[in-house]
Structures are given as C-alpha cells and as structure tokens.
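In structure tokens, one chain follows: the form predicted alone.
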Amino acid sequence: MTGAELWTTAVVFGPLLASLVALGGRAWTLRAGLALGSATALAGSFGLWVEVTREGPVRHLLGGWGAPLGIELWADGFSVVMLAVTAVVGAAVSLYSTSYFGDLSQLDAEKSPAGRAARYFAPLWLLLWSALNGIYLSADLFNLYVTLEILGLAAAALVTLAVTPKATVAGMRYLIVSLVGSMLFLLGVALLYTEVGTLSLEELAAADLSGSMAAGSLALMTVGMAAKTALFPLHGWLPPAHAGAPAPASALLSAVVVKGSFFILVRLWFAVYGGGSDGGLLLMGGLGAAAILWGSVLALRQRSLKRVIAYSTVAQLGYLFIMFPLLAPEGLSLAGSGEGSAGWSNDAWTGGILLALSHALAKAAMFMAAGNMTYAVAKDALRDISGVAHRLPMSFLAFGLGGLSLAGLPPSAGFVGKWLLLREALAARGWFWVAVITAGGLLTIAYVLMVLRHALDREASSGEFRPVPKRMEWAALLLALAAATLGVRATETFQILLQGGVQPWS
C-alpha cells in the first residue's frame, strides 16, 4: 500500500471505526473513540497534504477496482485542505465535548437526556466525520450521494440531542430539508446518467454537457445542494436548527458540515461543468450578496446569543457564492486578472476557498465560546451573558478574535480571503460585488460588538455562575487564533489549492 492509499484509507475509515467504538456507550469507549477518530483523521489528513504538495492530485483505486464496478478515492489541493480544516475543527470539538457533556462516568446514558446526548453524541459525529471525508475524496456521483444521505442523517440527529421539543422540530425541519435536497441531487445523477452514461466525475468532465438534459441536471443538483448548504433564500432551517442544538453540534453543523455540499457545488460547476452558464454564476453571485446582507441585518436583531452567530453563518456562507462570478474564464464580463492556464482566476479561487476554512475555524471558535457563557450562565439571552467577560476571558478573547476573523481584519485568513475576492473584484470593475464584500464587513463588526458590548457590561451582570472547565475555554480559543493567524501562513495553503486548480482533470 503506497502512502497516498494508507492516509485516504485512514481519513475514510478511521472515523467509521472510531465511531464503531464509541458505541460501546461508557466513558472509556466515548473517549476511545473521539481519540482514535481524531487521531486517524488528522495523520491522514496532513499525510495527504505533504503526498499532494509533493506528487500533485492521487487517486486511490479501493480493492484494485476502478469505475464503474469499484469505489475511486481522489485527492487534490481543494480536498485536501478541507479534509485538513475539517480534522482540526473536529479534533478541537471532539476534546471540547468530553467536558461540555460532564463527568462521562457519572452519566446515566438510559435514563438522564444528559446521558443520552453524552452517549450518542460521539458515534453520530464520528459517523458524519468519515461521511464528510468521504464526500471530500469521492470521484463519482453515486458515491457523492451515499456519503450525503449519511451526513445528513447523522446531522439531523445531532440537532435533536438537546432532547427539547424545539430541537425536536429543528432536528426535523433539517431531516425534511436534508432528504429534499438528497432527493433532487439523485434526480439530477439520473439525468446525467441517462445523457452520458458514466457518474465518474473524471469522465463527466471530458463529456459534452451542453444539452437541455445536462443544463436541467445542473439545475436540480444546485437547488439541492444549496438548500443543504442553506443558501439564501433555502437558509430557514439553518437558525433555529443550530440555535438548538448543543454546543458541540452547533459548532460542527455550522463549520464543516454545510461545506459538505458546497464542495460539492464547486466540484459540479467548475469541475464537471466547467463554468456552467454566464448568467448561472451570476445567479450564485446575486444570491451570495443577498445572504450577506439579509443573514447580517438579521443578526443584528437577534436578542439569542446562538441565534446571532446562527444569522452570522448564513451572512458568511453568502462569501463563498461571490467566489463563483468572479471565478469566471475569459469573455465574462465580471472576470479579471490573474487567470490561470485554463482562463480561470487564481485570486478567486484561493480567496474563496481560504474564505471557506477561515470561516471553518472562527465560526466553530465562536460558537463553542458562546457555549461557553451559556454553560456558565444557564441562559442563551444576551442580556443574561452581561458580565461574563471578566469571569471568562479566554472564552471573550475567542469569541472576539473569531468575529474579527470573519469581519477580514488583517492578519486573519478572513482578510487574506476578502482582499483576493476584492482584488479580483476592483480589476474587473465589479463595483456591486466591492460594495458588498465591504458592507458585509461592516455589518459583521456592528453583531460581533453588540454582543462584545454585552460580555463586557460588568453593571448588568447577576445571577449564579457556573465554572467552566478549562479544556472547553482553551479548545475555543486555540481555533480561534488558528482563524486569526491562518493568514500569515497562507502562502502554504495558495500553493496545494493550485495542485490540480479549479478543474482537477483537465
């Protein structure tokens, strides 16, 4: 076995069997389990980026068998980072949930909901960890859709841990959104299928997809993975399903598992279809800058400390969008300079995706520090959390220095990813994408402060205190200023994003 084939081996299948593990439903095996998924997917994951920094774009053939009758894995710089991004965040969250669900040993897991979510909570996140990596390695689409039926599953039942008949609903309204979504994706593979005869990502890319068939296959997988990834106006469910769902869970289902499907969207656009339509990017676009401006003004009304940072996520998704018409080859006429071999632009495509993992770490610092305060205080209003900020300043410091990393303040990977899509945006004269890209950093400072200005109103602070375990605190704030130091080595990411570019196989 070659070393590319040990490390996706490890990065699929480690978390299945951790997860396997952790089924055993006792503290030791909760905690062997979160501990072998966390080691397995961050050796594999950077064992991977050092074998594609060195040899460019591998594949793995499981069992010797190719398409159509066997599993091919595939790794570029795009998988890569984000397998890289999604073991860090999983790792830290992984260790900040043996705390935020108590003393393991002392839970009953049959008859306490504590205990239940305790219990369940690191098999269900394990499980969707080796879907994620999957979906992130996967080279055809009936792969792609196997890993999200089960990613979407196990989220589903991550919001409900809570075990309250709001995270009940939630917990529901995601299942009911997640299967639609699944179900128009399948579609769309049946229509491909049936134009081309292939799922093989590879082969789908050489094909012609210019027909009506293939546009309205597009189409289908679109509307499906964009209500999955809660992309304006299909963000409904997205709030109140991470609004209420435990901390742990509300940091995963808003930093690594709605990049699940947007992956999956930059995988059908740009590397299958290679573009899709002028008037299609412009569409994502416009739809990105309406989520930036409707998720930050929302959040800006919100009086729930979760619901903020909730609002937030469908605002900083919208980012991701603009990527799409400012990625454009030549002949569009939003695109710009620095375009690759292949007409593509190299500030876009890093901005954008070095946007995706800033948001990653910070949104998941963010909402395990606003566990934090909640955990203390009891409560999730933010006039409750008044005065928390002196008693829990790793936990303020985090917060803080992951809304500033979203916000793209220098020298966050926020600010990197902001000023290539700003940079791309200026050489192409696209005044609206500027206005927006700089309005949306200026409405994600007015919420980060808002609910600073609280943490730190020492005069309004009562009621009981509740400490908070140091390993919850530290977890929050290393992501925090992995987020807000990711700029600095960025040079690493840009150079691994161009192995294999925005189409991998041509």
Given for the second form:
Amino acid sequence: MTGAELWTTAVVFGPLLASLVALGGRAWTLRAGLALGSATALAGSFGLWVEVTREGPVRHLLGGWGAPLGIELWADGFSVVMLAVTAVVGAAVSLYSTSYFGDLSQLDAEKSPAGRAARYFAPLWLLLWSALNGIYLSADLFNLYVTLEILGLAAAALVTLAVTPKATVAGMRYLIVSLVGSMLFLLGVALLYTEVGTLSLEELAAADLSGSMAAGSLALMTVGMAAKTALFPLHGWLPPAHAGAPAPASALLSAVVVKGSFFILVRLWFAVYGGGSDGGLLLMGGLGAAAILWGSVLALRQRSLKRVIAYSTVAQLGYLFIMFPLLAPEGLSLAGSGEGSAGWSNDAWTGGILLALSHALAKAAMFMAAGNMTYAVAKDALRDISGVAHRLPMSFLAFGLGGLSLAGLPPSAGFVGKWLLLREALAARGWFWVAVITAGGLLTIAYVLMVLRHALDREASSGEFRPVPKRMEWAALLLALAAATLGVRATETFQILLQGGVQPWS
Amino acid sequence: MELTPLLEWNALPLAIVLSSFVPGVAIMFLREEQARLRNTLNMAGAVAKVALVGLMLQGVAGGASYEWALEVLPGLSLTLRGDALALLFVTLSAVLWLVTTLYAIAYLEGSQNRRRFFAFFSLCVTATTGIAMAGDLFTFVFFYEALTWATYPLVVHKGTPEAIRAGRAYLFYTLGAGAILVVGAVWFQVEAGTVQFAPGGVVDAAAVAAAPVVWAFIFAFLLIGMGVKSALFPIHGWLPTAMVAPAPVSALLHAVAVVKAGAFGVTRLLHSLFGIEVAWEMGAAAVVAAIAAFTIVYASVRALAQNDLKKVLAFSTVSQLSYIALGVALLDPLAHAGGLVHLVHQGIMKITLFFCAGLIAQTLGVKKISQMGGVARRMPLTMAAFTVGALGMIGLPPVAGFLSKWYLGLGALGAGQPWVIGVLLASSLLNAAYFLPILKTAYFDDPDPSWATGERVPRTRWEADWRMVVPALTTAAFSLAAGLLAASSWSPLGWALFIIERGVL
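Having displayed the form predicted alone, please output the structure of the form predicted together with its partner chain.
Then the entire complex follows, led off by the chain already shown.
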C-alpha cells in the first residue's frame, strides 16, 4: 500500500468504521468512536498534505479496480485543504460534544430526548464526516452523488436531535431542500451521461461540453448545489436549521457541511466545465454579492444569538461566490475594465479558498462559543446573554477572535484571504467587487460587535448560571486561534492550493 | 557616534514586539484578583522592552541594522525592521509605556475589569511597536488594523452609555478609514508591484505621470487611512469624544501611541512609499501640508471654547499632531527634522499634561477648568509638571516644543513656504490663549469650593499617589531635558538629525 492509498483510505473509512463503533451505544463506544474518527481524519489529511505537496495530485484505485467498474479516490491541493480543515474542525467539535451532551454514562435514560441526542450525535456525525471526506476525494459524478446523499440525510438528522418543535420543522425543511437538491444533481448527471457517456470527472474535463444539453445539465446541478450551499436566494432554510440544531451540530453544519456542496460547485464549474460561461460566472458573483449584503443586514436584525451567527453564514458564503468571476482569465472583462491575470487567477483562487477555510474555523469557533453562552444561561436571546463575558471570558475571546476573522481584520486568515481577493479585484479594475468586499467586512464588524456589546454589558443577567465545562471553552478557543494562526502563516496552504489548481485535469 | 554594536541579532525586533504581547496574552488567562502577578508581569514586560530597545538604539547608532521576517504568503511577509526612523517611535512608545504602566496600576487600583484593561493595553503597545518597525506596507496595515480593534475595549472600559457611544464613534471613524486603507494598500501593491518601504520611496515618477488619476486615488485612500488616526481635519472627530476613556488610555494611546501611529503612517506614506519629490510633483504633498496647516489652526480655535480639561488637551493634540504631518510634507530636510522630532516632543509633553489631568481628576474630582482655582497650592508638583508641558506646547524655550517649531520654521523658509511661519505663530498665540488662563486659574485664583471643602483622597506625604506623581514628573523632566540637552546626539533632536543625515527617511 502506498502512502497515498493509506491516507485516502484512512480519511474515508476511518470515520465510517468509527461510526459503527459509536453505534455500540455505551458511553465508552461513543468516546472511542469520536477518538478513532478524529485520529484517522487528522492523520490521513496530514499525510495527504505532505504527499500532495511533494508529489502533486494523487490517485487511489480502490481494490485495484479502475474505471468504469471500480471506485477511484483522487486528491489534489483543493481536496487536501478541505479534508484538513474538516479534520481540525471535526476533531475540536468531537471533543466539545463529549461534554456538551452531558454525562454520557447516563445513556440508559434512552427514552429522554437528551439521552437520544447524546446517543445518536456521534454515529451520525461520524457517518457525515466519512461522506464529506468522500466528496472531497471523489473522481466521478456517481461517487459524488452517493456521498452527497449520505451527507444530506445525516445532516438533516443532526438538526432534529434538538427535539424542539421548531428544530423538527427546520430539520424537515432542510431534508426536503437537500433531497430536491440531490435530485436536481442526479438529473444533471443523467443528462450529462447521455450526452458524453462518461461519469469520470477527468474524462468529462477533456470532453466537449459546449452543447446545450451539457449546459442544461450544468444549470440543473448548479441549482441543486446552490440550494444545498444556501446561496442567495436559496438560503431560506439555513438560519432556522443552523440556529435550531444543538450547538455542536450547528458548528458542523455552518462550518463544514455547506462547504461540501460548495466544493462540488467549484469542481463542476472550473475543473469540468472549464469556467462555464462569462454570463454564468457573473451571475454567481452577483448572487454572492447579494448574499453578502442581504445576509449581513438580516444578521443585524436578529434578536437571538444563534440566528445572528446563522445569517452571518449566509453572508460569508457569498464571498466564496465572488471568487467565481474573479477567477476567470483576464479578470473577466465583464467583471472589470482592467487587465487582471493572464491565466486562472492565483490570487482569486487562493484568496477565495482561504476565505472558505477561515470561515470554517471561525464559524465553528463562534457557534461553539455561542453554545457555551447559551449553555450557561439556558436561553438564546441576545438580551439573555448580557454580562456573560465576565463569567466566560475564554468563550468571549473565542467569539471575538472568530469575529475578527470573519470581518477580515488581522491577525486572521480572513484578512489574508481578503487581501488576495481584493488584489485580483483591483488588478481587474472590478470596482463593484472591491466595494462589496469592503462593505461586507464593515457590516460583519457591526453584527459581531452587536453580540459582543450584549455579552459585555455590566448588568449581568439575573437568571441562573450553569458552569460550563472547561473542555468546551478550550475547543472553541483553539479553533479561533487556528484561524488567527492561518493569518500569519498561509504559505503552505497557498502552495498546496496550486497543486492541481483551478483546473487539475487540464 | 563611534560605537560597536553590543548585540547583532536579527530577531531583536521580534523580541521587542513580543515583550508586550506575551504579558498581554498571559494576563488574559489570569484571574481578576491576581493583581500582584498581573502587575509583575506588566512591569517585567515594560522593563524588558525598554532594555531591548536600548540595545537596539546602541546597535543602530553603531551602524547595525536588524531585520526579521515571517512569510505569510509568497511575496507577502510580516517584516520587522529596526532602523533609525523606526527607533524614534519605538523608543518613545517603550519608555512611555513603562511610565504609564506604573501610573495605570495606581490609577485603576480597586476598579473593575483590570484584567481586560491591562491585557488590551499591552496588545495596543504591541501593535504600536509593530507599526513602528514595520518594514513594508503589508506589515504596517497588519498592525495598524490590529491597533484599531485592540483599542476599542479600552475606550469603552467604563461601560457607561457615554463610553459606549464614544466607542461607536471611534470604530465608525477608524474602521471605516481602515477599510479604505486596506483597499489603498492592496491597490498600491497592484500598481507599484511592491509593498516595501524604502528611503526615498518606491514609486516611479514616470509611472505616476502616466496614470495620474490612479495614483491620486491610491494616495488619497492611504492618506484617509493614516489621517484618521493622525486626526487630520475633517476626520478628527473621534479623538475628543474618545476622552471618556480612563486617564492612562488618554495619556498613552490618545496622546502618543494611536495618534502617533497615524502621524508615523503619514511620514511613511510621503517618504517611504511615494518619496517626497514624487509626492510634491503630483501635488499630493502640498495637499497634505495645506490640510495639516488648516487642522493646526482650526483645532486650536476649537480648544479655546472647551471647559473640560481633557477636551482642551484633546483638541490641542489634534492641532499638534498636524505639526508632524506639516513638517514631513514640506520639501526641506530641516522641516523633516522638525516634524520627526515633534513626534517625540509632542509625545512627552502631552503625556505629561494628561498625567496631570488624571491626577487632578482622581485626587480632587476636578475635571473642568473653571473649577481649577487654587489647584497649584494643593498639588504643587502636579501643577509644576503641567506648567512645563503647557509652556512646551506654546513653544517657549527651553522646553522641547520650542525646538520643533524652530526647525519647522527654518525648514519652511528653506522650502520656500514662508506662510508656514504665519501658521506657526498663529498657533503659538492660540496655544498661549488657552493654556495661560488655565495656569492663571490654578496658580492665582482662590481654591474652588467644589474640591476645597471635600477632598476625595486624604492627604499623604505626597500630594497624591506617588505612583502617579512620579510618572508625571518624569515625563516633565524629559520635556525639559529634550530641550536643554538638544545638542547631544542622543537627544530626540540629535536622533532626528541623524535620521536625516543617514538618509533613512
């Protein structure tokens, strides 16, 4: 077994095996499952990182069977950074969850809702983790569809663990959106297969996809994936689902799950369709810009802590789509009047993906920090967390540091990512994008500050205060620190993103 | 200066930055009631910083240079460089941080949230030293934006509605301008192909001539970004409002660190990025000089109308800061020396005044000028220090402020801009018009009943807490020494001239 084979196997089948272990239903099986999943994912993605940095993209034919019969796993720089950020976030959230769901030895209280959540969080999350890693390593559309479906089912189930009527409704809505999204994707896949006769991404990248059938297929798949990524205006399902889920699930859904369908969109548009059309790229960028502004404004109008963070996800995802028009060669003449980069823009590529990584780390940190605050006061309204900063300084710090990263203030990965994105926008003379990127940052500061101000309030909330386990505070702070660290050292990430780059198969 | 550098160690700039960062972070993880450990950490950091800066001063005087870099992205690094210009600002912040730390420990004794206060105070100093030693625009922006958010918790420290409002105004101005600064910096990189700071600038005159509008926009964006912290008219409004912060914050941050970061940024913009010749050719430096001249007079007039002592000092800061911008914008080396040396002179004089204002407010509860009658009899040492600072602001010899104005005047003549002399004279008269009445009230009027009857603090051997009196006397002594010993090559003026001679501007 080569290194690449070992590591790709570890990241996909490690969490899957761990999920089965966690189904054992005992406190120790839950812990063992989470530990096994985290260890295999961390080790596997680190191993792949080293491998891909050294060798370039790697391929693993499972069991030695090649296409069209066998399953192929394939990793380039983009896959690896997504695997790695999922591993880091996933490990921290796994750690967090062992305290959040309370004393796991009380699991015999299976009939109680809390017992059920404690019991099923770990197996569901580990299954989801395996599926997500599968997406990042998929080399063909069929694999993508299967892993996507598992991801959607497991994610919707995580929302309903909260067993409030609101969360159940939100979870159902999420499930329906997710299923419709997958159906559209499958329809697109079928169309494409009739047209080209292959499902392999590599062969599709080489095929002629200029026909109207292929274009229709891209449109179907895009709508499906945009719905699952909650791209404006298909974002309505996200805030109730992400705000209603238990805190560790919220962190996972907002930070890493939406990135799965985003990953597929990027792969389809750039690796397979070679950039699609100029009009399409502009449309995606325009929707991204609308998401930034609309999501931020709505975040400012929320009165509950988790909903602010959930709407912030809608806004921050917009930045990832601003990358689309900026990536295009010559900075996409429509996107601006200047020259921009000659080929695919490295700045837009690394900047956009860095923002995705930054959002994953920061948003998970913020949802966990918010989880700590609501855990302590048992309420979720902004006015109920007043004064909580004085009792939970570490969570407050984690929230603030995460906020810095979202707002793009140094030291944070968000600052570096925005610098790169702005550099491309300015080189291309894309004033509109410059304005949106800047305005989005200021709006972010406004809603982060709104939360911090409540938490800092002198008049501490009079209600009860439940002590928060230190482990939960550390998990949030560690991720926030990771986002800050990526902001002072991003060279390795930058370089691995160029392994394969925007169009790995050309 | 024939010296052999004692220490040639390229990580020295990093060590200087870390000497306040490490205590700041450590303090965050202490408990509120661990006051002794917190103070020890703080003082240890401050002393270490002064010692390290001393080593660097000695080394640079002996011809050494220190550079440390961490690659953030290919082509973008956090670069810290210890050269003569950086040292001017680093020494100022390091020494004044030490003095202010002692002051702040006494000032805040027994109040709430001291952990948060001292942690963020250290982070602000960290960011300031980073700004001072930034070797390129990326590093500068990195620390400049960090300074913006790190100052916010200090402005809103008291948690009163007034403080929250001031905090909002502060963020509105500084973050808004910060966003413009980032766009300007990135645009600069796109057009110039570099973010390096270099003596004489890195912008090609021919490139500017080819695309004057683009370069004018870049300059304007960067100037707005730097100008807001330097409190240039019309983006100075946050500074007087921010005076609601506790006295040590007003003293170190709003008289020295934050505002000097802006003034230092204007210097970097004119000299290390565009180059003063190019800046004059494109007309940008003339605009800076005009704005600065207007701000000098305008803020002095506004200061006249204030009754709150700290507000007077704040408007005076707005006015005095523009001396720096004016000096470095003129096309004459003596004017540059005047501007640079004022960076230090204004810092030590104004921090003295703020220390005294805090002492008077803390000891007697007096915040308004109208209540200051007879304060000099009750607090002679404090008022002596205050007098030194006030006379320096007016520009009377032998206090340091006189030298700044002298060199600015000489430089203005050298640059063929005699109107500047008029601005300097008008400003000195206005300074006298708002400072002399304060002195007159304090020395010659009868004790004001507002404090004379019910003193807040029982009288001790000292007129107030010695840990607050000593810092004020120290900085007052600095202000006098900087004037009296100006001929020494180690005086601020000597160092400013050294910078000009070395051609590191």
